[in-house]
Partner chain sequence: MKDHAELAEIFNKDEQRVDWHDETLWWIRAKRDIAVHKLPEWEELREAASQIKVNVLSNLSQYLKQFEKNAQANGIVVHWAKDAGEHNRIVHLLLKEQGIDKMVKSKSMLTEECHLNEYLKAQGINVIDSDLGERIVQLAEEMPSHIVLPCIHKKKEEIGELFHQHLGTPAGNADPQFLTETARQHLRDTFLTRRAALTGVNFAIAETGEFVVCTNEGNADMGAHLSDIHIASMGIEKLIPERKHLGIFLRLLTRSATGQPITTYSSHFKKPREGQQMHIILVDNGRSVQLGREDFRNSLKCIRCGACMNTCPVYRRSGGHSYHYAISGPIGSILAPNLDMEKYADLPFASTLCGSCSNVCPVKIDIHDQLYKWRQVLVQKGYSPKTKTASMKAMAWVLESPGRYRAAGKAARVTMKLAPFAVNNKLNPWYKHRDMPAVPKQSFNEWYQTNRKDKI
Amino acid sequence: MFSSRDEILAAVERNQPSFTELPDITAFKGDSNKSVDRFTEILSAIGGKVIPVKSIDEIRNHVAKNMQQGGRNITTVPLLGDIMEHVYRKDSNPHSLQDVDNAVIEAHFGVAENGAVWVTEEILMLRVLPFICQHLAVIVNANDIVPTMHEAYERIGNTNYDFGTFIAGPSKTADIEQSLVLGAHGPRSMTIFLMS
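Taking the form predicted on its own, give the structure of this chain alone.
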């Protein structure tokens, strides 16, 4: 004897739509030859800054000269651990980052069409770090800039991660009297060290 549930499930099974192939989205793919220039243009337009560098030593020199002395400077990049406080454990207390002035992290890749970078907990160590600091700097390899979000999603679609996010430019809002405010709910500035 069939129950109502069995009848409903049988009806659903009989009425399955036929499978269709996914659409061809090659028309949406961008020009990878212009990705770095487009990334720089878009990030600058949304309030970020791009600094081309060739080595970690150039980044070290820039950090030493330009980051607030006396403030709390954090990095997840081991090669910068000699000049900044190094966060290297995922099980560190996120509340310990409440007073971070500057943070330097790495990104897996960037997206030219919107100036965003993709980061996961694997390289962040503490997911709150890029959102709680006053000023965020991110190291991205120029060869890892993809033209559009279509390529970005292709790149992350089959990877495993507990936490991942796209970050694009400093935090901002214009809700308060239609006046643009930077750092409303996150970093007041975002700098990309574009490694070539």
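May I ask for the structure of the form predicted together with the partner chain now, the form predicted on its own having been displayed?
For this one, just the chain is written down, with no partner chains and no other molecules.
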């Protein structure tokens, strides 16, 4: 008896056309000029907020001023661990984050053409973290803004991650008569601390 796997593979093999080469996509490149400006412009257009900062102290000030009003504020950034609840274990229960108001994390890099930042499980500790919090803030180095998704995947290369995601702005929906509403199931706001 043949398994479904074997049957499907045999049918595909029988019916697939003769081999065609992959195209060369190395020529796709973005303009690296003004990447930071474009990143800021696009992220603002999709509902995000960019705050340029020069030091971690500026972020600490911002956190102290805007995030500590009795809510649950967490971070995976060790340098903020003394002023926010530090999440540093991967094996905690993801449900334990259900009441988080603010979260501050770092990103590997940002993408100018779409305002997205790339984060992986090593940064997040818990995968659900950037989705379950009410408000998300992400620290990105201004030198780490690449022009397009081509450079983004060049940079990711063959790195080994268990889970990774591009995040571009707050969660949103326009399912009701195409009216844009921020804060669908994920964060209601997204702030980028752009470190120069």
